[in-house]
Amino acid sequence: MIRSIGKTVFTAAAVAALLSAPAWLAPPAAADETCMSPYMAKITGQEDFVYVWTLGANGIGDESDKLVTIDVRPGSASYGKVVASLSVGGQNEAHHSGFTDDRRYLWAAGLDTSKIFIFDVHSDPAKPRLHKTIDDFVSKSGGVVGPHTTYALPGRMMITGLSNDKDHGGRTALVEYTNEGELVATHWMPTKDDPRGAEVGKVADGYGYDIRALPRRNVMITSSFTGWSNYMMDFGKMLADGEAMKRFGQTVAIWDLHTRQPRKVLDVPGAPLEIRFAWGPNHNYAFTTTALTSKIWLIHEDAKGEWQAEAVADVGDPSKIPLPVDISISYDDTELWVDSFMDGTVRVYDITDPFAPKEKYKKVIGKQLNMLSSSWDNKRKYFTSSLLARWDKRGDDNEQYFKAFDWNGSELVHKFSIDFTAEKLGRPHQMRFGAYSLYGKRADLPTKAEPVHHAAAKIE
């Protein structure tokens, strides 16, 4: 059988060449999360640590979203230990972060508030500081509300909306910051009434959730969840309610990279959520996975230029709704990983023919599960639990944790947990990986265990 994308043709003798390409397959001297920006520094060797921007909650420790720093350097006296909280006040719905181009800054937003914190990183990672605070992010784009992915251009942060002010629904738009934190421009998502030049296919909703860029096509990539109104209900209370669940997002855009202009809408029925491009130079493809069908979907650049969306695979029994929720994939594109919530199974597929994944290797790690962060060279795996406040299990099945494996290619090696809860730190959510590699910087390790440290934000 023979399957192209764009100028690829993917052929049973042309995966076997694939495999055994020496080029780019071989995990660079640079390395990490392999879901990043390709414009943003990257990190020389292991990292250091691991930042987990975490949900504050009711009646653990002082109840205020932090940042929470775990040493991950093998060796270290505090390896596998939090080495450092820095709490920013009260419960903003802290959800994902990223750094800016250079890595110097972390911004982390809250989709409740919409307030971003801009965390300093590079002065001295084991301890980050708060460097800043957008609190005006709702009057200063034009009404959008909920701050999701903070994403790394040049110079640039564009930022993913999840919703507006005028009705808390799921029309929102992206949002362009200098990495100093001035806006630039706000470019609503294409609607029927509004498709801003971009060619419609059944729907064009308007919703927004991940961004990714692929630079050597002139193309960025958003996805689409839903709006306040959903993510801040009751989750049974929401799947109880008919007309709530039609309000999720059912579409892809393709954007103009440079213009900023939207190009295409594509059907994606049943809530795409995170988008990761493949790696290879001509691998013109995208992953994401729809949370209420439990899909996985390639989004495509076919033979002539047109990009098209494919669903390719299903993620466990799609009737008992896993809720698959973050996806890693790996940097030889060779394989995905897709965590799925309501199980609290991570999957891993073959992904060596794009069109046809298969799934070869499953691992409960809790009672739910959201998160994960995979190494560049594929041999650390980090899982974190909370999915959101109001949609988090309840009782004993509200396990809140950060869990460390290693992958040996065959199965995964649980290496260390921290308990968030009983560490009084809240709900984790998204991890960054930090490293003194990447300041010039190199710190000796400790011989003793170092005192964790706390501390509440001061703006700097």
Given for the second form:
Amino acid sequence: MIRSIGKTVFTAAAVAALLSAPAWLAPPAAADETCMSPYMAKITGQEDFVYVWTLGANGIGDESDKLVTIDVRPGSASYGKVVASLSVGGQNEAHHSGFTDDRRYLWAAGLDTSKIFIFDVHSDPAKPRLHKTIDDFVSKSGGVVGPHTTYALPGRMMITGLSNDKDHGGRTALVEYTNEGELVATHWMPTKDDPRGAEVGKVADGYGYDIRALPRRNVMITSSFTGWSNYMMDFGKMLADGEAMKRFGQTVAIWDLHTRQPRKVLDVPGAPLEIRFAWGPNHNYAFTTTALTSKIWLIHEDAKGEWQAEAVADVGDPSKIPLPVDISISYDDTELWVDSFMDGTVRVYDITDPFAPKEKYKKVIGKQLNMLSSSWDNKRKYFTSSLLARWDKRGDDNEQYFKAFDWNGSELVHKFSIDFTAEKLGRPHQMRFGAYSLYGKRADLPTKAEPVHHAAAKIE
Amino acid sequence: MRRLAPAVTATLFGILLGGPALAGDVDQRALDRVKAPPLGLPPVAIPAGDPVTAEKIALGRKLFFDRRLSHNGTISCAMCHVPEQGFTVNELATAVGIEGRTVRRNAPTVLNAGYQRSMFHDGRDTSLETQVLAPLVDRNEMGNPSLGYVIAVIKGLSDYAGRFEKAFGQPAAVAPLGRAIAAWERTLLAANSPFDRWHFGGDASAVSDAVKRGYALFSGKAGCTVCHTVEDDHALFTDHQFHATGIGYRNAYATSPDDPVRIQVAPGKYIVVKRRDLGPISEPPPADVGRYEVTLDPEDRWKYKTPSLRNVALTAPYMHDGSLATLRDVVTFYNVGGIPHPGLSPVIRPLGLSHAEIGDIVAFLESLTAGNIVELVNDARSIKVGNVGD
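Please give the corresponding structure for the form predicted in complex with its partner chain, as opposed to the form predicted alone shown earlier.
Shown next: the complete complex, the earlier chain at its head.
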């Protein structure tokens, strides 16, 4: 379906044009992973590197959080190898990361210390540098703790919080920064007490997690997880704590993208996490999964223009708490990939009918499984293992890996794995792709692999 | 009741939204409280040679809310003693410290802490002044490498310049740090509850008949006042002693990997697993032998300090491990005689209370919420939370 695998850079305007083109199913020179902001420049074809935002782990190497760069260029002498590792210092509960719209900088956040590390990925895509650290996020934002998703809007980064500095519970806000790292505004999540003009369902918990935008419909959607106390604590201790378990998100909020005003709060109990919008020009819907109740939810705009939430499928056997975590939608809106943590399994759903996802494939990737990144052409899939420092499994089940597979439409074919414990790196979490082509660059493939230098980040 | 009743919460927010009270005002009111404690409380003992002053109170409050006082700038005292949650945490059975580390016990309230004769559930510390220092360097709480390190951090923060000098006539140091926080904590006097207005104030209309019946049971048939004592002119509802109710014993011996664990996955939706299923995702639970850890006397195994019951409706969940969710659960626990074991306090025995009688005792416990709680929350929130970059 992908006609060209040449490398071109897409700007936001080009993506918009692409989306409105009738032949959207066959993008002329398609982009990379399918879960990014539509405002963002895209890689087409083969990605060169996968940047893995990695948690430092006690007793492993330098114990520090780090950005790990993996060479995924077929034919490269260092293919399947770590080519760079940059330690930022401390264990910040490294979690998600996202590029600015121009894709020159990667914002990687820490859920514990609320620090945001901004890496320059354009000067040398093979070797990101630390450009700037925001360490006053809580102070500047007026008390938001736990920056999670760093989502590109034009010239801006919209950052979802998970918690606050008053009680470390789940009430939180969206925090908007310029690409240069200056705070623009804090937009508090609507609550029952203070709906901020939103129409509220059964509850409005004011919790946050992920964010995605559908510019065409002037819509922004947020989901809801839990506060600092829960995401930081021992997983087993939390599950057994009846009070703690009452504090999980039950909502998805619909926002006006341009005014940043919450419009409606939908009931989605069970901790809805990642949000993925469909790409089709008439597909006014997104998917999310609820971690605790193991359901796939469709968030869709109905015929009256009202946004609604509907549970459309189960993930595995919900009574076993498989804990769906990361999800990924294919560029043609036919597949939804769902990773679940407890059973280490990826499941592929046929979502041709978004109201009736059907499981069509599943595979155990490891003893635990969290993130998943897909190439735009749906041919390459990358997986990592770590969920949260104190939620990861213990003992022998604590496998920490990066795994690369090819997807041939019916089967995952293993390409290579990197053992992050053996390599003394830590707990690999979120992945983002890098490519020379984004910056009009070309690099010759190395003819021999160089040993990794475990660099310490320093702002130059 | 997990949190403040909605009406109380609404009032709290209303007042908070009204803007912070003038700094001088709050300090003066705090001083006034110490001089004349609200109805139902005895005089506050002030350490000799260390009078409570407005400067000390203000400095102590600021330190209590400063997240920069933990090693990575994330945890203040107030993160585990949250004003809106009864100066404890309603959202957790047992506390969570720096980097999410496990704290094995439920955070007690710091309301009326000035009357405690020993600190912590096991009474291992002896004064508010020295208690302060423990969480600062506890690896699982605020995680600082040393007390000297904490003092150096404070000295490096420009917003503390001159503050210790003004309050104590000396630069920041370990002893004045403890004295400052203790000074503010001593002002957190929470009483003048409906019960106080009735029992000590003689206002018969201050409480319902259920409360009156509940108090008669509490001080009579149910025998609660043996430990949760009430004096003629005041009540702290504690004998300052240590007793075994059986909860500690049960946690040590009477659990099995086959025990069911009910996990709430959504409101009203539960999944039941076995304790052993949580093994692969749990660190081994820390042991807790209670008062014995301090005295090393086997007689003291699984004994815990009798907590004050003032404001108990605001401080759920209950007991040293937060294992009882509601006041009804607690009274029901006593009604069946606690958990029988060789060390069980002889006063704890099956009580034969009817359902209605349990309800009356709960009503009485709910009447212990201070009339000045909103004032205290406002006092606490008159200071901005201290964060990196301030």
